[in-house]
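Next up: a single chain in structure tokens, the form predicted on its own.
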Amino acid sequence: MATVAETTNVWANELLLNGCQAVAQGVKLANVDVIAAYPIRPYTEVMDQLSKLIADGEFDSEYIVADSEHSQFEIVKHASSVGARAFGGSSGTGWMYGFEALVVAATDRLPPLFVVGNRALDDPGAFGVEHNDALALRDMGWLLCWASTAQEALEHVLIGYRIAEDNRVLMPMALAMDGAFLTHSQHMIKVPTQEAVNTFLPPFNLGKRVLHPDNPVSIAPQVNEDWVMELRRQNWEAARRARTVIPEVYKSFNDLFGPRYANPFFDEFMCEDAEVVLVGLGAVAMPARTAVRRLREQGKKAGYVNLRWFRPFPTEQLRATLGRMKGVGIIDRNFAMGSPDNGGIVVQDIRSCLYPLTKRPVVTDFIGGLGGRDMSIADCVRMFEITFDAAAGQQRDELVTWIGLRE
């Protein structure tokens, strides 16, 4: 059967634009109401562009200049409590600095979309990409994922808000994205319709549960040992339905824009009949394919796993995949001082994820790229050797191989 992307114009146009600006085309067809602006490098482009479409009239949206990351989140949050589709965003110790916002957002069970431009968090001082700044969020009740193309981060506005806002799940968004490899590179953008959008993305309802002086209801009580226990079984609950919600939602996105996913939570490359394959977060994904097709024209059988959703973890969905491998390389680009084995945070998940397996993968984890140090096609090649050695059964001292570290 025919798609309707392929019977139908669902695209406007091709652009020119990177990570940043591709984000800022997603707020605009999303037709969000609010938007409260704090910016940091290096997602500043974001509210850079997304002031310009407003003031050049292209886009009719409340646009608040908020004076700090803390009041940025607080206006989201609250914006989207009356109903309001509200977005925002930041990058390293700014998101950090607005995280008590970041966690009410989460126990109020509301859906704004945050954009995060993984940076490093200070100090030392940097700008680079490190991925710590959103899996800060990991275990607080928000959706998580990571955009490894500005196609990707484009359609992920739209994906993101039609999850978070569906009433069995109502959760916060955070879209990640690399910084500076995807927040400033350009790429040729597909730009969808706004047609074809408001068929996709219907207009966002918070219900019953809407802050209005009409319809009284109690936002955030002080319930201590009487109800906390209950309020968090109800986000446990939403967050367990999101893994059914997610499917139906990229199916929808598939059947209008034609076949963009095949699988929601993970991108599989090579993957059929590998042995080994590496698992990496982001933009890392384009040295590590390279690798792969490198070391496929030298007979080794290797594939990568490009993970795109964190929250909710695809347990079920990975455990699938990597249970048919004889070796399983984790990219860090993380750091987790004194974890299970000196690992990473992303190795911890997929450790777990794979334990109730009788006859598990040999695990490995790299960390490397941190501070926005580049992960090269010649790095990803060492780290499929080392994944190989060890799922031959190579003795290694350590689970953790340091990538790219200056001697």
Second form
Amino acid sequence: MATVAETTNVWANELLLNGCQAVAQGVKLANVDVIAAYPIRPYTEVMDQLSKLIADGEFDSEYIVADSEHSQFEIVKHASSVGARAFGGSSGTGWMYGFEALVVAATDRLPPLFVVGNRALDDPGAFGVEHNDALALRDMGWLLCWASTAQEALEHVLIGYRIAEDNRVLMPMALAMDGAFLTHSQHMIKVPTQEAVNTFLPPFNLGKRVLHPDNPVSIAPQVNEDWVMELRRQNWEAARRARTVIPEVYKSFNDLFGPRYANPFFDEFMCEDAEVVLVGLGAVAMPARTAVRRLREQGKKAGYVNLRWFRPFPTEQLRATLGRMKGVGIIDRNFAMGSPDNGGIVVQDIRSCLYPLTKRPVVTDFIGGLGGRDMSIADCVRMFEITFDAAAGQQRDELVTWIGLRE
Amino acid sequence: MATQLPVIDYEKIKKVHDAPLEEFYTSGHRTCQGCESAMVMRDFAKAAGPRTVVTGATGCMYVANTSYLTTPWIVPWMHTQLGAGGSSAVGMAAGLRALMRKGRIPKEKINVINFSGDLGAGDMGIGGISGALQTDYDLLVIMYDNESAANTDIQATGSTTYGAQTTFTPPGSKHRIMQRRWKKNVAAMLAVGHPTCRYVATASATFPALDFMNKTRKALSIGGPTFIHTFDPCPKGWDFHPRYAHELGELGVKSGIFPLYEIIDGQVVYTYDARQKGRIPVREYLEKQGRFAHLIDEDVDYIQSMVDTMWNEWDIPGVAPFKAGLSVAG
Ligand SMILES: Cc1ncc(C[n+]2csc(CCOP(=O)(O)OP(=O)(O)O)c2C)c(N)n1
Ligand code: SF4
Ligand SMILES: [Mg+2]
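Any chance you could show the form predicted together with its partner chain after that form predicted on its own?
Below is the entire complex, every chain and molecule, led by the chain shown above.
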């Protein structure tokens, strides 16, 4: 059967855009009502673009230049509380500055969308990518996913609002993208038509919890030991329901725009018959896929898992895919100092996800690309080789390997 | 010739009997007896009426007011973070404006109000309130000032009176006075720094009667972002019998330690002009509160001299600590 994409034109045009510009197009198409901005590289250009679109009358939204990230995020949160579709974003240390507001956006069960242009945390100053900023949300009741291309970034503004605003979910959404590699590299981007987006993304309706004189509710009163457990459990249920809603939303996206996402939670590249895979988030997918092809040329059964959704964590799906492997190497573009084996953050979740399996792959961990250091094809090949060796039973002194470290 | 003040179109409450009977902040809270901050809540809600949305920052007026399932708020209310008073109001106002412009909710005037305590508004959230006062949204931030972080058990803030005992500033055998900071001048600071903000005022919930309700109405009517700083005797933190709460507010105003004024389009209007009406000695205000029990004459004299300077030497008495007219030598 022909998809809608084949029968009608759901794409308006194709433009040369970088990741920030692509996200701005998504925000415009989502007809966002309130935007609050504060500058920090590398995400800032999203906001530059949006202000220009508004200035030129291409898009109608409130646009507030905030006095700090804390204010920025609170503005976004409270705009959402009156039923407005709201947008914010940040990077690195700015993200951390507003963190209090991020936490309550989730416990208040509000669904604004934030873009995180991943950036190393201070000190020392560095503009380049590191995933610790966005990953700090991992226990906070947020939806958290990574785009690995600028096209995905645009599409995930739409997909993100649709999931976040679903009344079974109502969780804030963070869309992470690697600083520089994604935020500032240009690609040809297919921009959907407004009509197609309107079909895909219904207007935001906060329902019974909207703050409006016609609906005199009291939101987030003091509960103490009497109710916190039950309320946390509600957050938990929402995160659980999100696991069902996410595939539904991708299905309707695929139906409308063509079969773009075979697996909503992660992309599997040559994984079907693979014995060893690397798992990574974000733009490292590109060199990693090239490395897979090179290893395949040598007859090695390599594959790559581009992990898109980190929260909710796709436990069952990863068990099914990674459980088939002999070896799994995790690319952690982050650090978790003092954690088990002194590894990264992603490996902890993947290991514990695989632990209940009776037959478990050997899991190795890599820390690399910190502060924006390039992760080359050669680096990826090396990570594959180490993971193949580990899968073959080779013992290593250290369970975690730093890639690209000057020693 | 006196400058003509702009006419603010609002419904003035002239007599107590004219005040609306309807309450929008009612039973359900558990603030202390004699809590003047609770009066501020009741009065602003009454003055604003039902077409209002409110955020309340963390503090006594959150924790003591809004226990789950016993909310006193009849108008829609939401908690906001300690330093987020200004930004919460901006968020709500921006959201409502966008939704009305895009035709998703009916166009009407909805009052957007935040209240935050002296620590929340005057210290932590001052940047956010400054940001809010630079916008063109219709909103009102009320800083209810009980001169301490009352909710966390009475710690000193930037707005605590000099010399006061708090749990962070206890008198001791070596240091009689630990609270050595002079009270921050929040309302005037905000007025000075935000020339497009049309209305800033100070108020006491109960003195003069109806004044705070009328100031709330003026603030909500004049348009744009506005700010009111209220002076709220707190029996627990200030250590006095709840019966005297209103009286202490009155003494604070009459002694001149808490000046009452409005700044309307840059024009200062004294609500209680201590220069014309005369000031009672500050001692009469201080000696009724346990938090000043450790002060000796010298301390009281110092506070009196600071208050005298405020009224006698400042170019805008009681409001702004400037003295114009000096020329730079050389
Ligand atoms: C970010 C943050 N820091 C600290 C606290 C702890 N805290 C809760 S209420 C409060 C005191 C607030 O004082 P104020 O704003 O004057 O309000 P009051 O309690 O006096 O009514 C503090 C410090 C908090 N809730 N949030
Ligand atoms: S401690 Fe003070 S501010 Fe808090 S409820 Fe009691 S009287 Fe009111
Ligand atoms: Mg206080």
